[in-house]
Amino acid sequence: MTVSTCTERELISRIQQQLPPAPAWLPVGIGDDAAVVEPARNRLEVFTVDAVVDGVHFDRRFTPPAAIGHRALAVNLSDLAAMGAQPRLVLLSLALPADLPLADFDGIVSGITQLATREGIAVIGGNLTRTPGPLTIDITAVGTVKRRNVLTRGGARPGDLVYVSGSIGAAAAGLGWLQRDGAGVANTCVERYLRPIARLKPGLLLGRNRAASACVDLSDGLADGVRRIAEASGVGITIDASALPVDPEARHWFESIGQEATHAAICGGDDYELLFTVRPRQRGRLKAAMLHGGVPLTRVGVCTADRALLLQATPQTAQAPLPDGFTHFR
C-alpha cells in the first residue's frame, strides 16, 4: 500500500496515533483549521523552519524512514539549541510523492514522534500535500528562553576563546560508508549521521549560566560555523587544528580513503555540535555548563582582531586561511 490508497483524514489519523495526549496549554491542536497555544509565561519564543529533501539531505536508498523522520526534527532541534532555548512544539508539513509505501510513511512520523516525544515536544499540526517531486519533510520548530538568556552568533570579541562541543567529522564519514556500502552498515559514524543529536542540555546550560558570547550549531561543518561566528561578530578567529575533536573511526575513515582527516572533519557537515565563543573572565561559568551539559566541550581557538579566518597546524607551522565548509548554493 502506497500514501496514495490513503485519504487526507486517514494519513492525519495515523500521525495522532503516535502522539502522546495534548498539553494543557494546546487547547486546540491537530484536526482543527489551525492550533491554538497559550504563551509561556515571561518567556521570549523562538521560531526555526528547515526542510529536508530526499535526494539533496538525505537518499531513501539507505537512510531507513524512521532515521529520516528523526533527521527532520533534529535540525530543527538543533537550530534551537544554538540559541539557548528549551523546544516546546513542532509543525509538520509533508510533500509526499503518492508511490511513497505507506509503511515508509508511518517510519517517518515514528522517527519523529519518538523523538519528539523523548524531548517533551508536542507536535500541535501542520499540513500534508502529495507532490511529483521528492519527499519533503518541512518542520517549524518553537522553543522559549528568558530574554537575558538567549544566545547568537553576534556576540563574541577579540580575546574570547572558541569552544566546540562533543568531536566533529563522524557524520560526514558515515556518510561516506553510506555511500559506498549502502544500507545495512552499522558503526558510530553511521548512527551520527543516520541519527544526529541536538546538543539541547548543553545550549540550554550554556544560556542559563551566560557562559557562552556567541554560538552557532555545526550542521554544515565546523568551518562555515568559525565564518558564521565571525561575520555577524566582526572578528577574527585561528583555529588550533592539533585540539579538534576528531572522531577517531572518522579519522580512520578519511585517511583509509586517502584524505587529510582534520581537513574533511572541518569541511564536512551533520554534526550539529555546538561552536561558542567563552570571554576569558567567564570560563568559571562555562566550567559550571560543562559539569552538568553531560558532553565534553574542548577549547579549539581564539578570536582576533584582525578579521582572519585562519588554521593552525602546529605552534611551529605557519598559519593557512581556513577552508571552505559546506554550502548549498554556489
Given for the second form:
Protein chains: 2
Amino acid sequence: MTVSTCTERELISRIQQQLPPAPAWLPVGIGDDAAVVEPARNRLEVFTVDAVVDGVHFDRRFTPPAAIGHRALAVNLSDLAAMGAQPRLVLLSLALPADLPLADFDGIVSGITQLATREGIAVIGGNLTRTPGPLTIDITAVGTVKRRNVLTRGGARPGDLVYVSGSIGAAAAGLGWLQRDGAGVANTCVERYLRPIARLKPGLLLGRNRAASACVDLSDGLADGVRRIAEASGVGITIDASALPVDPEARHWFESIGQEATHAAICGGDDYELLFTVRPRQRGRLKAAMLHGGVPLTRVGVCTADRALLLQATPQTAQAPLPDGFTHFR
Amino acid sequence: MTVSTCTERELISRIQQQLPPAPAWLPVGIGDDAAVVEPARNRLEVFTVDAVVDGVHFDRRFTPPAAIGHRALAVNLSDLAAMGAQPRLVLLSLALPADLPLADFDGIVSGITQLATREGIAVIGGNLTRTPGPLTIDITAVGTVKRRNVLTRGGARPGDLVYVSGSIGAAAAGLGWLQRDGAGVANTCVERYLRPIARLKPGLLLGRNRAASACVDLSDGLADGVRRIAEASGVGITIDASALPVDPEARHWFESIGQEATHAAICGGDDYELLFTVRPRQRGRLKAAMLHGGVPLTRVGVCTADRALLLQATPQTAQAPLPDGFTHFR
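Could I have the structure of this protein in the form predicted together with another copy of the chain, to go alongside the form predicted alone above?
Complete assembly follows, chain above in first position.
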C-alpha cells in the first residue's frame, strides 16, 4: 500500500488521528482554507521554515520513517531555541512520491507529532502534494518570546566569551556509522544523528536570564556557527581546540577511520547544539541555564576585535585559521 | 550560469536585493536563525501553506519564471482571501535543482516579490535547499483578521444563496491552450492561468460586512468548492448551470476542442475565485463587496436541507449529480 492509493483527504485524516485535541487559542484548525490563531499576549512571534529532502538531508535507506519526521521538526525547533523562543505551532508541507509506502507516511507523521506533542506544540495546518521527485518535508515553526529576551546573532563584542551546549561531533559520527554499516547499527552517536534534540530549555533560559549576547544553533557545524556569529556581530573569534566538548564515542569513531577528531567535530553538521557568547561580567547569569537547562555548557573561546577566525590547538601552539564548515548548497 | 555556481548566502542576497525595506513590526528579519515579528493588535492570525512542484502544478516548458513565482504566492493569498484575512507576511522555502538557471531563479523570485510588494506583504524569511528532484516552491503566508470577520467553510444553512466571484473556466482553458500551443500563445485565458489574481478585496469586504455565511476559494474547480462548503456546513447545494459565469473566451476554447463548456468550467481548476453563501435576508450586505470589490459577484445556486450536490442544467430539465472536481493527489 502506497500513498497513491489514498486521496489527499484520507492522508490528512491519518495525520489528524495522531494529533491531540486542538488548543483553545486555535479557533479554526485543520480542514478549512487556512488556520486561525489567537496570538499569545505580550509576546513577539518567531518564524522559521526548514526543508529536508531525501538524498540531501537524509537517506531513507538507513533513516527510519519516524526519525525522518523527528529530524524534520527538530531542526526547526533548534532555530527557535537559538532565538530564545518557546515553540507554539507548526505547519507541515509534505511532497510525497507516489510510491511512498503508507506505513512510512504514518511513521514520518508519528515522528513529527510525537515530538510536537511532547513539546506542547500544535500542528495547525499544512499541505500535501505529490511529487515526481524525492520525499520533501517542509516545516514552518512559530514560537513566542518576550521582546527583552530575544537572542540574535549580532550582539557579540570583543572580549565576550564563547560557549557551546552539550557536545559536538556525535551526529556526524553517527551519520558516518550509518553510511558504512547501514540501518542495523545502534549507538549514542547514531541516536544523536537520527533523533537530534533541540536545546529548547537552554535557549529559553539564556534568553530569560539575558545571559547571552549572541546565539546560533549548530546545524552545519561549529566552524559555520562561529563564522555566523562573527559576521553578524563584526568580531573575530578564537576557539580553544583543547576545550571543545567532542563526544568521546565520536572521537573514537573519527580516530578509527583515520580522521583528526577535533577537526572532524568542528566541521561536522547536525549537532543542533547552541553556540553563544557571554559578556565576561555576566557569566553569573549562566548559572540558571547551567543548573536547569539539563545540558552542560562549555567555554570554548573568546571574541576578538581583530576579525580573524582562529583555532588554537593547545596553549603552546600557534593559532591556525578555523577550518571551513559544512555547506549544504554548493 | 546555474544556481549551483552560488552559495546559499549569495542566493539569499539576490532575494534580498529585490525586497523593499523591512517594516517596523519586523525587529529581526532575514539573516538570523529565525525572524521576529510584532503581532498586529486586536487581530487574529491566519496561517496557510501551499507548495507548487514542477511537473505537478506547473510546467517550466510553458510557464515563465516570473509566472511560476506569481502563481506560487497567489494560491496562498487566495486561501487568505477565502478566510476574510488581510495578508501580512510570507516565508519562502525553495528546493532548487542544481541545473536551474540563475536567471530563472531571479525570475521566480521577482514574480513572488513583485506580487508581495504590490499587496504590501513582507517576505520575512525562508529556506533554500538543493534537490535532486523538481523545482519545488513552498510558501507559508500569514494574514490578519478581526475575530468577528473570519470566514469559514462551515456556516452555510439550507436556504442560503450561493455566489461566485468573477468568472470560471478561464484558467483551465488557458492551461489547455498552453499545453497545445506552447509558451508563445497569449490571451486572457492564458493570462488567468499564468497570473491568477487572489480575490483579496472581495474576501476582506465579505468578512467585514459579515455578508457571507461560508466561503472557500476555487483552487480545484467549482464542483470541488461546492463539495467542501456542503460537507463542512452539513448542507446540500444545487447549482444553476445556466447562471454560471463561464468566461466567454474559455467557453469558446472548450467548444473548439469538443468539450461541453459548462461541465469543463465546473471541473477545471486554478480559477482562484471565491465561492460563498449568503443568508437570503442579508443579501443587502453584499452591496459593498459588489461596489468596491472590483469584481462581479454572481448568484449561482442555493443550499438545501437534503445533502445532495446537484446541477440543474436549465429550469426545464431534471437535476443531475454535480460532477466530480479536480483532485491533485490521486
